[in-house]
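Only one chain is given next, in structure tokens, and it is the form predicted alone.
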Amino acid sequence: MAGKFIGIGVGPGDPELITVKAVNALKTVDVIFVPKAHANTPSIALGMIKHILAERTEPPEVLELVFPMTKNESEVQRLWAKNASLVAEKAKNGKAAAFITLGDPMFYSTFIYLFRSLRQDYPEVKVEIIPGVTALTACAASAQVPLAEKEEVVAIIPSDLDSALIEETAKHADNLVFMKCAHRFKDLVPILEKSSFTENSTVALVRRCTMPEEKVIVGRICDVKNWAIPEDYFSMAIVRRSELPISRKQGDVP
């Protein structure tokens, strides 16, 4: 009997921000695959669901899949194929296997590449995807800054994108979301000013969203030069072209 493979979004960091459907799946699957960038580092996603697994009478098999950060395309393809084969083996042996990921499986997630490899090489494997609360919406909630209203246009931008492309994109959006941006955010301000964002445009910078060490700064573009912004992979900024009343300041505000 064939099993299935489930991509599960476990939310942005707070263990309570996980859907009922995800919890129910995690209580019944036979195998849980855990993505890791390095073999010797702990998995944040796994830590978020330990309380759920602790309630099970029979613990699942937990297997780590290492996805190292590399730009070597042939090596990347080899790793995807290898990890997809491990997943397919469990599913074809009748197991219900899950892959957990922070946020949502279909929003800037490692799951997407694994999903594509499975679809290409093992089309017989049944796949289900359970969405999760994204960092995008969680950051807006933490900062209490709306992502969009009425007919506003939102652009989501990886912060390492080419500056010229960021500038051109910003010209056509009312609000911008910069992913993983702490290391570069101050350098983005002049680009925004070239794209008709003003010194009074609202900015929210959130690090470690919904995690115990969460930090939130809300202000205006003119304030950013004075902000202390430590580098942090788990960082996101929301920039609104319009000026909003500032009602939330905390964290790293000098």
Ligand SMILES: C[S@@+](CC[C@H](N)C(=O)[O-])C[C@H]1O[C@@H](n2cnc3c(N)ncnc32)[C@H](O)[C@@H]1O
The other form holds:
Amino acid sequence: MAGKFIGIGVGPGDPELITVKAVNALKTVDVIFVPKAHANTPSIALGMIKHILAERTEPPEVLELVFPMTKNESEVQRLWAKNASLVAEKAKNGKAAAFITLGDPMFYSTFIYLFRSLRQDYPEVKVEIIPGVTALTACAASAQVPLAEKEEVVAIIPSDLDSALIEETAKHADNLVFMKCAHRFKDLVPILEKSSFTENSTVALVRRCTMPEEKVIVGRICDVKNWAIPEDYFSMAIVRRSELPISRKQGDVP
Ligand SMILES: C[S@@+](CC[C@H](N)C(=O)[O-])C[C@H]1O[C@@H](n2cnc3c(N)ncnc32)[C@H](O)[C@@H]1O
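Same protein, different form: I have the form predicted alone, so give me the form predicted together with the ligand.
Every component of the complex follows; first up is the chain already shown.
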């Protein structure tokens, strides 16, 4: 039987937010590739599916794929081409091989690099993608702050984007989502004010959403200067132009 490659989104952190389809795939695949930025740190995604693997009578082969945290594009491509060859080898040997990724595979995920390399170098390998609950919607749920309603436009912004580009983007959106934002969030406030967000616009900052250490704080732009914001990679901010009644203020200092 021909093998295949399955990209599986395992959700934002809470193991109960893994889809039934993902669970069923994880119960049967032969190999699970686990992305890792550093060889020595445990994989959060793997931790989230441990209970599923523990129930298997025949455990799958689990292989780590180290990926580079570098902006050197040729180095990134070289490593992903190597990783794609490892995946293709399994699929060509008739194995069902999965790659697990936090949240959704097609939303700012390392899976996209692997998918692209595989498509380019091994177009004969069959690929399936199982979507996951993304941190985007999970953070909105945890904060109880809507991402969009009616005619609202939402912009999703990687926080390291150039300030002028953030300002220009923000002018055209009602609501903003800042990814990878913790290290820079306070610096973003003046940029938002230039884009006609007001000091009363609503801000939700969510750290480690749906994980046991989750912290949520909801307030106004004018409150942000008083917030202690630890530099945690798993942080996302939702900013709404409108002033919402703040019904829930959890974890006073995130
Ligand atoms: C490379 S992106 C991965 C997004 C992921 N594929 C998804 O669908 O949620 C990583 C960024 O997503 C956000 N993120 C991912 N998981 C999160 C969580 N549990 N809580 C808060 N933010 C999270 C953070 O902004 C983090 O810097």
